[in-house]
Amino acid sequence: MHDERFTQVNVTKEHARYMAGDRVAVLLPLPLAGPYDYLVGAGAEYATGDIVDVPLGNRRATGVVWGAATGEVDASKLREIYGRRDVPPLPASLVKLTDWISRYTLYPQGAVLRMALSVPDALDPPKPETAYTLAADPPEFRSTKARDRVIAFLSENPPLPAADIAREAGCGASVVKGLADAGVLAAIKVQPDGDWPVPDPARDGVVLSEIQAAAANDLCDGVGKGFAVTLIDGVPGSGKTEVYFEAVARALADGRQVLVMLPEIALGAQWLARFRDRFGTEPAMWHSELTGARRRDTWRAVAEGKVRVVVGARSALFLPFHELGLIVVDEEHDGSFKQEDGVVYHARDMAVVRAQLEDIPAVLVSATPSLESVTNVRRGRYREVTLPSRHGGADLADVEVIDMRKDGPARGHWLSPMLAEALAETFEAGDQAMLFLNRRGYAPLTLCRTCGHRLQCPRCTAWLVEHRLVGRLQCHHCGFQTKPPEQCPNCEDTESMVPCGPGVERLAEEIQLLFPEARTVIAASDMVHGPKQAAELVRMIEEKEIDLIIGTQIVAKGYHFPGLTLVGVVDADLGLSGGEFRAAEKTFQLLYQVAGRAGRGDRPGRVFLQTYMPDHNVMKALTAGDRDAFIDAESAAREAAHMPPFGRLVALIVSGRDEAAVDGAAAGLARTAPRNDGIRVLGPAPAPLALLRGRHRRRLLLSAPRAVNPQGVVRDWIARAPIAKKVRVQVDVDPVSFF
């Protein structure tokens, strides 16, 4: 097994079959704890994942058949299932995975299951649409040319929608209905078969160079032979997209489904067009971005097996694959993989469980590997692939530091002599350049210079970020929005209201100023929205209609645009600060992948980072190129202070609209936390965010050693608590972030 932490649960459950008469259990996707009993009636048969419609107190719900019923209620007393959904059943290997993420996030089944049937609508067959084809006995009718070309086309073709056959046969949808109203077409009622093209396993890739066939082949050699988890681990511009894509095309080549998981599908426009080019069309897309329409067809596709490659968020991992032959984690590192809200889950973890549950390989792709998946890979748990240099002989960009103490810039400024001097340098060349700066908006604070106060959201313990270009206040954890006041709101000073630090609109302000000539886009997730506006983005760099880019950490992932020259970093010390245990590692992999974007070309790249602190370890690692002296220091450090990957943390964080509820439970969970077997509680203390979306919130923190079962500990610990019902007990088993 890859890790201890997924070693602790049984999961195993058999697809069985029940008769009338059986009673059966039925989980329901409700945060309910677990299924309720039902009986097969008179003439029925199921098995376990059937989705079938049940009585629920005076409504019909919709469930899953998860078993033989445990339940001691007489059978005199159970009602019965109504009947099946007409769509297939869950596969063996999610029903698996519903109960393996329920018992190691303590989330109740029903709320696991809930992201698995996230589209009732797919669980009816879509609607039969009306289809024409030739009439068996059609009556004499004038001929024309467009209806001819109508009546040869359907000669050869079976039945097709209107606008389908007016397309092929060059002519109106009005030809085709004419020919129906006179008879010499018959209308049929057909069910939409969709659009999904098959990916060509056999089309010609890139060519691969020795290293990456190497690495290509190894992953191939791995599909269809069971679970293995593989690491690829390569500099950025070294091709991994493409050796992966072998392995895609192997399991594809053997019949299989593929899911690919990226962090930001939305803003994936290059990863598309590589597949395409790879494989001849597009995969099947899955992210927030897409129509309540196309969610319900994929989602049916999927199940159906018509859909061969789902390139998803992470909410890709819950559709009902039945065939799945390999799962991909690219940016297997990224943050974006932890879900935060609803159920507390990491997807790249939970990918791996899924692969083990199919008994298929996963492979796990970065420039920048966390730090559990180094560890995974240095106790023989993954296996690993490298590829240590960029694709076609082009080097690794060079990164110097400039110390800000002694080369910043001027008052109201925030680009260094230096830096800009860079930027002319590297416009006059005719190149691209990028500026980084992880803030959003204009400005990231606003205070009144005359009392100091400044502008909070009034539901969250966050302060209100300038987004001056809509001409608004937004808070970016609630969506909070608001003018900007005239005058303050505490002392009533008129034009007091002034903007603290930068954020990229400030940035790109500062930009006309000194290069009003530059072509200037600012790449931020609030102003690019889904894959059209990110495709158009990418579209306009790679024909270099832009000559800077100023950007957020959408900008850092995986992009190559070959005319990037010069990459700035405005701010490199903004994720270091706050005391959390992976700042160093984040920070590291942000700026390394950020730096990466440089010199992809023919061009040599630059990479200057803008700091305060110059001796940090991280900005000594990247200037000297040494990510593995990096890693084993970081793995040094969180070893001695039993940190994950080498220790085991749960986060509990409590919260209310009562303050004074939510401080009465979060001291009856101290009062009653567990302190045995190398367990350490610590808090509660008020979160970061200690007001958010109106609710107040404390946490509590239980640390433990590897060999500790911390969810039956947490599980007990809860239960012993006094908890008031207004108050809510979120647990986050692993946590990434703490806010």
Second form
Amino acid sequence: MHDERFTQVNVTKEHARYMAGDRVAVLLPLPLAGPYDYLVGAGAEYATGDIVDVPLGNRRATGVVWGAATGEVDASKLREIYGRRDVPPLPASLVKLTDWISRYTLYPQGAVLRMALSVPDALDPPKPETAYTLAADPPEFRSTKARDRVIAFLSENPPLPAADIAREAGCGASVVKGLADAGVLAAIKVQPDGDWPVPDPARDGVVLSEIQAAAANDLCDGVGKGFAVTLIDGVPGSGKTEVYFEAVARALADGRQVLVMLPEIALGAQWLARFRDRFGTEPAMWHSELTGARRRDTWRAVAEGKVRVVVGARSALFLPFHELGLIVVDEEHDGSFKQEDGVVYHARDMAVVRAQLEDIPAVLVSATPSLESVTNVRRGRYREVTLPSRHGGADLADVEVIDMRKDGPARGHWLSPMLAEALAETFEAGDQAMLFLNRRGYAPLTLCRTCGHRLQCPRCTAWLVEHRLVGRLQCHHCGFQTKPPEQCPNCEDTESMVPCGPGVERLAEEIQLLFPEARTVIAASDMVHGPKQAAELVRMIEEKEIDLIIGTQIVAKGYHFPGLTLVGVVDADLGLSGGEFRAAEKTFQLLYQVAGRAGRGDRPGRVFLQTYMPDHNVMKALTAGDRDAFIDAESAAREAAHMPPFGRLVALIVSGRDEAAVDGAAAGLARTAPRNDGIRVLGPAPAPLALLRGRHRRRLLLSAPRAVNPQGVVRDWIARAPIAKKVRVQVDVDPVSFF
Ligand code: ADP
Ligand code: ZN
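Form predicted in complex with adenosine-5'-diphosphate, following the form predicted alone:
Now the full complex is given, and it begins with the chain already shown.
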């Protein structure tokens, strides 16, 4: 039982072995490569998955034994493998996953392997450290209180580095060194084993309600029984996390490792605290903010089985677990699981594939499941566990629409009188409020009042966004920055440049005028740097040092702020304008999640949506509180249009610096487009970002019926089309964004 896109997944746990004289394929983590053939040297023996050093040209490269050699090259021409690295082999499942992802996404195996071998340093054993222990035959020495504490400590403890001894004995490291110089302590070399506290599944969790307990039992029963996918579908606050923690506990109790994937890990402070409450310690984390040393230690500790639970962003999928027993994908609908550069893949989907290769359960979790997952449940491929009500019985907040066509604010203002009044009432009552606006900075567009000139990124088809707090204009696509110009770059008029539209900074300015007393914080990705700041922000909100949060999507999900009773969505239409086929689904998910932040404590919450489209399906479903009606309508519309999950899409993005060459390649692809098996090709059309980082971009979109595997067709198509060397064709199977 699986998503039909993921057929041909076979479970393999066994590694083949190769002896001296055998020819083997070794895959190197290089972006353009498949495996190369090598020879096993005299006296050596390797297995698939072994991490080895090999000669490559005149240098030394590290790769992975991938299987029997496939090439026809004469054995006398092959070079020998140098030897094995001192690290556990890549698990069989990860070797298979690499091949599988390569076939599915049409990126070379070497490019995929690069994600699994992302930490080259981890392939070397950690350097031995100097540790100190009591000398067997110590000389006479001058005793001090500090020295006595060190000796007392070491007489009951194993050898440790000086800094650790000093900390435990409450003295400076120089005391330890002094004792060593005097010959009282002996210095020895030890392998650092890292500090990986083990989560304890036996601790008590919260007392689950009857319905939560039934859901938890259902999940726990599946642990250890092979592959199955379960969707936990429950309203925000229904206890989904507590429920899947029970499955995590079961897998841990069975001696297995667990992977929990979360989007936007930097803001997982509350999640980590919950985990600590349940399991007594934090899990290992895997995300982009880790230091190099931490990354190295974590990778190795996962491979060696010292780390039992990892919580991580999408790249955690490629960690070398050897004893994986469960994968959880929380907020499974979240678009950030799709990696858009390098190898383009969907981490949620590939997590399901890894679970299948490992023959273990996968649990997908969401209050607003993706249409893909809902459809898989409806087709009987995924199991479903539902949690229909909030824990504690508090109702979901009332959602009301504010029709900006008639009830909007005066020109140049962004808060309607109704929303402003609701804010006033909320502050009056001593409660907290949140204004949601998914736009960083001060204003999304700056234009000249005199000539109409708009400030645009020189390298992208994008307006420059003013960030007034740092005094810069920024491109949100390529990072280009510049100082706001004093005069119009086009007509040279002075003081004619005006900001258009609001970002969170501008909203804060309006709040400052309306509610000078309100303690306001802006929560946006460029204002909150890293997990520490995020944790501090959460603490301030929890302890009611903040009255109003003005936030972008980083505050939309997962948070539980009991004091928050009002949520105002400043521009509910923002995501609906682009015309992508997922626009309604994405907007519904985002606004539903945002609305779910209100009234999570004991008082009811209120939600206001400012919109110019009060009759839109999304607004109607939100106000009626009828998610299923939305899903049904959206599902029917997609089916009628043969769009995913009822049809398949593969996008091609043709790009390059030479616009004529890009157009030539795009036209060539259009001419040679496949036209059989119900396959259709749309385009080429300029991409919405027709210029990105100085590269011109055109898009083609292939659509295929559900029963057709488009990968082979696309591979042949690209091979056939005349494409100039300087033009790149990026393949995006199951596209999520269409930028
Ligand atoms: P969800 O993941 O569905 O949003 P959570 O698991 O985060 O829900 O639960 C929301 C809040 O309710 C959390 O603070 C959680 O600790 C609390 N909670 C959920 N179930 C229980 C329970 N059975 N007993 C006590 N607190 C609970
Ligand atoms: Zn740019």
